[in-house]
Every structure is written in structure tokens, then in C-alpha cells.
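One chain is shown next in C-alpha cells, namely the form predicted on its own.
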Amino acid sequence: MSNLSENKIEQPVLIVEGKLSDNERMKEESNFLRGTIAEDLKDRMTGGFTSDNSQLIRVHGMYQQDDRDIRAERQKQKLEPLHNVMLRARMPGGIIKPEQWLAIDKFADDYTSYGSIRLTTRQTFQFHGVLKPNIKLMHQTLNKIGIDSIATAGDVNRNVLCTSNPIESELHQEAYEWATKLSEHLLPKSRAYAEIWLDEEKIETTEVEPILGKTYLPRKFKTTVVIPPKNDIDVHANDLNFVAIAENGKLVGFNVLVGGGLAMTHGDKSTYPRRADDFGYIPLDKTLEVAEAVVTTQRDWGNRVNRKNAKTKYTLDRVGIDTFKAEVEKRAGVIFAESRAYEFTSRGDSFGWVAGIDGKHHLSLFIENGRILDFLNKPLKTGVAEIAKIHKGDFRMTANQNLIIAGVAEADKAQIEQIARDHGLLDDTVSSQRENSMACVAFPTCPLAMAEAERYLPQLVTDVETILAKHDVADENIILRVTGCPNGCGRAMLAEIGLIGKGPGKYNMYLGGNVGGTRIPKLYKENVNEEGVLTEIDTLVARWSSERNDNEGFGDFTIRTKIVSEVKISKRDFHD
């Protein structure tokens, strides 16, 4: 007699049962993201916010931080940490006008502890070190120039990225407009931001969040629009991606990629970075419906019990890709067509001047670590401000922490280039290796950092340049990224060499990503110190130089020669 249980088809677990995480309680009680932030803001006995409010201000675009370089000294003096906030602006597609730039430049000078503007991998800018008395002024200053920071952090859809491509200007404009529409469509509808920071009068009405829900999303959510063949926004780092499909230079629709994400937790094998899956092609008129359907499916099915497994990538792996896709089709009223052909052949940004098809010119500037500040003999911040005073086009912040001076007339090229060179913004001696290296902020401001990243990267790149020259590959480059913790901000989990902070001066070393950004790297060495990192890179580059096939990238070489095994399915392969 057959055992019926053996023939039973296992059904996907759509809802994770169990005690909800405390963040769910906090969002439930927040009164649509208000909490007691307004009252907390008036309390000058502390420079920080209370526990719940320190989480809620994230949805308003801020993270509570402190200067970790002086934390121990303040403890000795029986002082609380020097609390401040980092603000991340909402800039869909990363486009900012010169007059807006001059306003944020002045605010950075007058009201931030570091005086810098930080370009981020989320294609926007950040202020670091804003003290409590200046927070409301910061939001009101931004509002006056048409900028806000709504939903750039927290359990919501964050700043929507878009390819910075300045050459195909008409196609880029269409893609940028969709990035803006997606950002607006998926924003929280709560008026908490306007009431708290802009002093707008509270309207007595019943609030609803038709897309995000009363307790918002289970975890952060990231969306992009990308124009092949350049994967300059790293689609596989994001929950939802719209890959532009063009015919005769006009946008006709998108391939939709769902379920990418790079964050993980050291020592927790239930967490892992993951590529996004291609659901198929949709016409333009279904874009917002599909975006909403993906978000609401994740809203309803995402894990609200364990935040470490709450991202869209884990929902797809738990319920099954086909089940998730079918639900999106049902909610959006669309059937995905077969994906249109496309290929990613490069990442990063192309530097120097390029001419657009509209007759305008665009100058891409390399900004190491995205940190715009007046350094010794390199006054970058002053230089960008001087350009902003005369520039008639716009600026485009890239997802690789760089800056494009876009829409420059032929007659203005020489003057803008001269200002850039005079201020160290344009430097012909910068190597392709430096241009293809990136780090997150880490110390001293990020509370999650375990090791240095931004402050470590410049010397690390110099040492790698020396190693490349030693092995006769100085004209080559390796996509190198460093993060201070495993949360994914510097996108090291899509690098050919990714270093993830494990402790002071110690890193886990991952190898095997590729140039197109479509492969997750795999752990090669654990808990390596800075000297050991260079020793390993030296050994690996020596092999790459002598044993590689023609035009074989470093990451592809490490896979072919089985230095590391290929990660094809993250849930199965990443930790094996």
C-alpha cells in the first residue's frame, strides 16, 4: 500500500508565522511614521533620538550616528556619544540643478560637522554630521530648492536609480522620467514628513497607505531603471529592476528583474547575496502596475518575523519564483512576455568628455569614494561650486559615486574643463584601477562598521596598482570594492575582488564576480589582515597575468581555474 504522504506536493509557505519582529510593533504604533519625533526634536537634554524615533527617522531619510573616533574619549568624560544625523536626499535618477548644488554646498559648509558632500552608491548625496538643532533647518533648506529626503531609508522603496548615460540623451530622458514616476508612485502617502519638518498643518483625515500598508514593507526595497549595455547601477543589487528595451532609439518597454540583494550576516548561512531573476518583458503602459504588484506581493508575503530573511530575495526563494511571478501577474493584470534580448558588457562610468546626440557635451568626473571636500592641493568642493556658478545644464550623480557635468554647450567646454583641472576634479593620471574601485563610508560615522573602508581604499588601490605593474598588467583593472560590514552598501558582493569588514583591520575576501556585474563572488579567504590581503592579491595577479586566456577578466579567470567555484544559485552555492 502506497504512502500517500510521499506523493504529497509541498505547498509554498506564503506567510511566515511566529512572533513579529519589534520593528513591526514600532511601525504599527508610529501613527503613519510620526511617532513622537516632533516632541523628541525639542528635547535638548540629549543630542539623539529615543529608540523608536531613531528608527522612524530613517523613513524621513536620516540615520542617527555618532563620531566613533571620539566615542571612547567621551565615555571617559561621562558624556553621551556625539550624536548627529546623516541625511540621504531623494533624487530619482541622480539629476540635480546647479542652483540646487550651490544651496547644498553652502549648507554643508555652514551646518555639517565634516563640511563635505558625499555622493553615494544610491545615486544621490548625503550630509554627514548634522546636529539636532539644525535638522529641521536642513529639511526646510532642501524643501526651498525642491529636494526632500522622504523614504531614502527604512522599510520602504528607496531612491530610484537610473542609468546616467548622457550620450543617448532622448532615451535617457525617457528612462529618467520613468525613474521619477516610479519614485513618486511608490512613496509613502503619510504627511508625517511635511508636518514634522516643514511645519505644515495637520489635516484631519483618515490616512491610508494603499501600496505600502499601515506597517509598510518587511524590509528595505530598492528599484532601478537601467539602459543596456551599461550596467552602471548594478541591477543585481536591487529588489526590482526595469531594463530598458529600445527600438529605433525610443523606449518601448522593459524587461523586469526581481529579487536581487547583497546584504548578509557574518556566520548566518540563512543569509546570502543573490542575483535578480528575469520575469520577462512588459510594455511601457504596464510599468507602474507591475512595480506596485511586486511591492505589494513582497509587502504581503515578506518575512516579518526575522528581519535577516525579510528582503524580497528570500521571499522568492521561500515561495518559489514561479509562484511569486504568477501573483505579480494576477495583481498587475498582465502576463509577462518572453524577455527581449539584451546584454551587459560593462559597468562603472566612462570618464572625460563625451558628445551627446543632442549636440551637447558631458564631462564625467572621477570622485574617489564620492567624497566632495576641499583636500590639500585638491579643492574639489570649491571646484564643483565654481562650475555650478556658470554651468547652464545639470549635474548627474552616478551610482558609482561620481559626478557628470551634463549638457555643456561647445562654447562653454574649455572654461568648465579648466576649472575642473585647476581644482583636481579632472586628473589624467588617475588609473583605470582607481576608477573601478569603490568603498562604503564605514568609520568614523557608520554605526555598523566593523573595519575601515573609505579611509582604507586609497592606499589599498595604490598598492594594487603597484602589484599590477609588477606583473605587467598595469593597463588592466580589477573591479575592487571594500565595505566595512556585510550590509552591502559598497556592492562588494558584485566585485571581482570584494573585501567585507570582519573586525578592525580584518576582512573576508571574496573572488569571482565578473565585468558585467551578473555574478556573485564566493568566499576565498576569511579574516585576512591588510598585509595578507596584499599578499593574496599579489599571488592571484601573478597567476592571472601568466595563465589567463586572451582578454580574460580577473573574475572569470578565478572561476575557470577553480580558485573559487561559481555561484550559480546563491541559496545552494554561496555557502557550500
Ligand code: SRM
Contents of the next structure:
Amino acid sequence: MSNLSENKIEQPVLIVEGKLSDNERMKEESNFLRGTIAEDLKDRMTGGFTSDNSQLIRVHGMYQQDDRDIRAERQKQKLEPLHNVMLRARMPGGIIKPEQWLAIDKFADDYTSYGSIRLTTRQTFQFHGVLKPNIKLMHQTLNKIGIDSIATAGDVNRNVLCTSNPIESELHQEAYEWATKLSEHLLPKSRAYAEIWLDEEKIETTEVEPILGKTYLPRKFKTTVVIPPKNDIDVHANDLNFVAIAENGKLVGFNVLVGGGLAMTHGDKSTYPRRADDFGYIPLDKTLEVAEAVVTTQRDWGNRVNRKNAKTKYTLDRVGIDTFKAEVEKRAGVIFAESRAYEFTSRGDSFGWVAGIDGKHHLSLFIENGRILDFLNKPLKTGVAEIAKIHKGDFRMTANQNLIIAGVAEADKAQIEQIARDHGLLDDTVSSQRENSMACVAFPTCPLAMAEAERYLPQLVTDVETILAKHDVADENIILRVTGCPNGCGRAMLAEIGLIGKGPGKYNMYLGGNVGGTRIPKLYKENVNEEGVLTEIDTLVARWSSERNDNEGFGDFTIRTKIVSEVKISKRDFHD
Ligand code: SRM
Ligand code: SF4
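Now show the form predicted in complex with the ligand, given that the preceding structure was the form predicted on its own.
In what comes next, the whole complex appears, and the chain from above leads the way.
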């Protein structure tokens, strides 16, 4: 699992010297994340924020966007882009209560231009299309129901993930509590959010961010708590992972994995997706110390000159894993023990009902692309709201963009199931292929999209289902993920087939991820159009169906038969 010995370097460069990136100046001058956001908010001459503020609002959980479908038309009419913000909430472990759901459901109807709630690959929801005059109202509405959006974007520790399926309720509850503690512990301490959005009193202090520092982290940082054998939160996409180790159903400690991340830039070989490395086992009472030590080591050693090489994964490869780990041990006052044994056997969500050990029942609903909206003949949004009106447990958003209705008493099962069925939230005809396919948002809201993803996936899956049936493997599935650009938000870089947008209608095709999510796929074909994608998948599935070993997954097959070579160490193998 670890590649410690293979990755030694002689003289580690702990700090990259050079002209700091402009984001560093912006953070330094921001007065702990305030900038001039409050003044900018009052300026109604433009629907947007000025350049520094448009970056700073990210740490408050918002991105400035415009609808790309109408951008050219507005340009022709000499109008500024129809600026709005996307909000991403902070929901450690993805848990949301029914009354909170009803409030966000109403806000989406009343104040967002798309009218949807979008479940994300990191266990939270996004509103798309909130206009400037409604932003403050949005934060105040959320605040009233106990939700904030602090640090869900920007150079900070983001929403902390936790395995979502609460089959083993006690263990899940403990893991969830750690996810929440980690989230709180690593949050910015600045009061900027409360002052700007909630109108709280300005307290004059020379604020110190004891963990994050005045200029925060060099780049975004992602943390998870995972309960094997499920790897639903995809540890290798994350900077810092706590793998739950249980004895007799009780959490006793964590294996710590550091340095995962999936983004890269087309044509830039200094960037690559990378798995996290195994640092070893720690007892529970050292969890926060270790988290803080990893974060502060990355804070001090991360590359603040080149943002493309700023994430923890590059720091590890630059300074060497042994050096980074020794520094974490020093700062945390802990020696990592040998990792305890565990295995990841699945990543997808298991749909339908499961019974928890506490006698409660949980219903996992498949939500295609995580888009909760009233579609024609499929009023998903109304359906979830109807359930929220009678549900006594909670909802859990999964890292695969799905929704679990958790904690249902036996007596309430039938009614909840009926509502779900009536609104298209529960559909026995959905194939396992569809359930194991995922796409990022991409067009029309994402400014970085190069190709379609969310709007492309449904038809692509239908076509792949036809291919699987043609080759007598209709009941099987391939982990298929599409992202509109190489940033990897739909985690295509951990898929068995990953499609990465290259340009309109064009994708780079990667093969070779595995079911447990522990292998990075490798480039197979470049610049393939949608028809070409299907032709390639058809040829590959034909071979898989006829030449595979017993129970051999598609990704494993492509590696064994050398259709692509295996990526063992990303820095060395990914671009070779
Ligand atoms: Fe992401 C940027 C959407 C998960 C790597 N991501 C964006 C932005 C905000 C575009 C932007 O910067 O202006 C996208 C907004 C689209 C929209 O209109 O909503 C966006 N990312 C998403 C979401 C909503 C995808 C989804 O379909 O669910 C996910 C929200 C997660 C959340 O709730 O916090 C999302 N993004 C991811 C993941 C997957 C994960 O974390 O499990 C990754 C890859 C893992 C990783 O970080 O390596 C990811 N997003 C990025 C990157 C590349 C970061 C890097 O290391 O270079 C960017 C661009 C950037 O930061 O410069 C980005
Ligand atoms: Fe946008 Fe690219 Fe992320 Fe897709 S992968 S949401 S296109 S940034």
C-alpha cells in the first residue's frame, strides 16, 4: 500500500522559494477573509464581486458564476454576464435534518435561478444561481436552521466526509462525531463570516489563526473519516484520511493516509492524480493532534509559488514521505504504529432498505447526478420534501451524490417507501451500471468546464447498458465517471473508465481503476468524440466478456491484459 521506500529523495526542499502566487497577496491583504466584501455587496451597479472579493467569497462557501448557455448571447447584447453565486454548505458527514431540508427546499424554489438542490461528491448540497441581493438572506436563512458554508471552498480544510451508510450505527455515530470534531477544529477562526453575512458585531482584535495562519493554506485541503470495507468517500481523492479501526464494533483508533488528490492539467506533466500514502496507526486520543500536525506541515511546506503544485500530494513527493511523516510525528508528539489490517471492497452506495443494529431502517435513494429537481414525470424535489414533512430520522447525503433516508421506524417504512416510489425516487428498473456511474456538474454553471458531464452522463449510461447487454454482461457494471475538465470533481481519476473533458464533445479516456478505489487509471485514448467513446467501450467490453478470469472486474482486466499499464507511483508512471 505504501510506497515509502520507493520514494526517497536525498535533500528535501522544504520551502519553495520564488515570487509568491497572487492568491498569497490576496489572503495576506484580506484582513482575515474580510476584504471589502461587505462594501462590494452594496454595489448594485454590477451583479458580481470585484476580483479579490470574488476569490475571497470562496472561503465563505460561494463561487461567482454565470450561466454559460447564455453568456455569448449576453455578450452580443453588450450586457455583463448574468453574475450569480453558487453556494456550497458545510455538512460534515452529510447529515441534514428534515426541518433543515424543508428550509433549503423552499429557498431553492424562491431564490435560485435553477430551482434545484444539487448533492455533491463531497456529501453536501449546492444552490446554483443566487443573485447578489439575495446572498445575505441566504446565509441568514441557513444560519436560522443551524447550517453555515464556512470553508467549503478556498485554501482551507473543506467539508469533512464520513462513510454514509449507517448499517453499524454505533460505529458510524462515533466516526461521524470525529468528522464533526475535525471539521470544527480545522475551521478558520476569523469572525469574518459572522460579521459580513450575519451582521454580528465587529470585535476589534488582532485575530490569529492558530492552525491555518494569516495566509491560510497554500491550496484546498480535504479530510475524511472512512469505515472499511466501504470506501464510498474515495480516500485517495483526499489530503488526509482517518481509516476507522474497530474492535468488537467500537472505534479504537485510525490508520492515517496522507496525500491523495485527483486534479491535473492537460499537457502539464508536473501535475498528476495521486493516491494517499499510509502513515500508520494512531489511537483515538491523538486524532486532532495528528490532523493539526498534517495541516500545519502542509501549511508551512506547501508550495506557495506555483498553485498547480501546491497540494499536499506534491509536498509529499517533493520533500519525501519519510520527511513529511517524521515532521508530523514531531509536531503531534506521536509515533505512528504499524497500520492495522483492513480492506476496501466497494465504493458505490447500496440502494433500497437496510436494517441498522439499533432496529431502525435506512432507505438509500439513487439520485442521478445528485440533481434534486422536479423533472417531467419525476418530481424528485417534491418527493424529498414530502418525505421530510413526515420523517422523524435524518437524511444523509452520500459522497456518490445520493440520498439516504436514515433512522426510519418499522411502522413508518411503508409510507416513506410509497412516497419515494410515487415521485420517482425509488425505481427498481435502474441498472447497477447507472448506479455506479457519476459525473461532475460541468455546463452550464461551471466556469472551468471544457466538455459536458452531468448533461452527457444519462444518455452515455443508456448506451453503455446496451453494450453490456450485447456482450452478455447486462447484470454487471463498470465504474464509469465523467468530468468536464481535468480537475476531476466527478473523481474520474479513480474510475474503471474515466472520461475527462478535453473540448466540446471530446474526452480523454482513462482505464484501469479498480472496484476498491485504490488504483489511479491510465490514459488509453486522447480526444475521443462521443461516438468514438462508445466504439472503444464496445470493443473493450467484448474482450472483457470473453477473456476475463472468474469475477475479474473491468479495471483489473485492462491491467492484467496490458490494455493499459498500471500506475503504481503516479509521479513516475502516470505520464510515461
Ligand atoms: Fe470540484 C473546482 C464542483 C468535488 C477538484 N469544483 C470546482 C468548481 C467550484 C469550479 C470553479 O473553481 O469555479 C466547480 C463548480 C461547479 C458547479 O457549477 O457546481 C466544482 N467539485 C465540484 C462538485 C460540485 C462536483 C459534483 O458534481 O459534485 C464537487 C463539490 C464537492 C464539495 O461539496 O465540496 C466537487 N472537486 C471535487 C473533487 C472530488 C472530491 O473532492 O472528492 C475534486 C478532486 C479531488 C481533488 O481535490 O483532488 C475536485 N474542483 C477541483 C479542482 C482541482 C483542484 C486541484 O487540486 O487542482 C477545482 C479547480 C481549482 O480548485 O482550481 C475544482
Ligand atoms: Fe467543473 Fe471541471 Fe469540476 Fe467538472 S471537473 S465541475 S468541469 S471544475
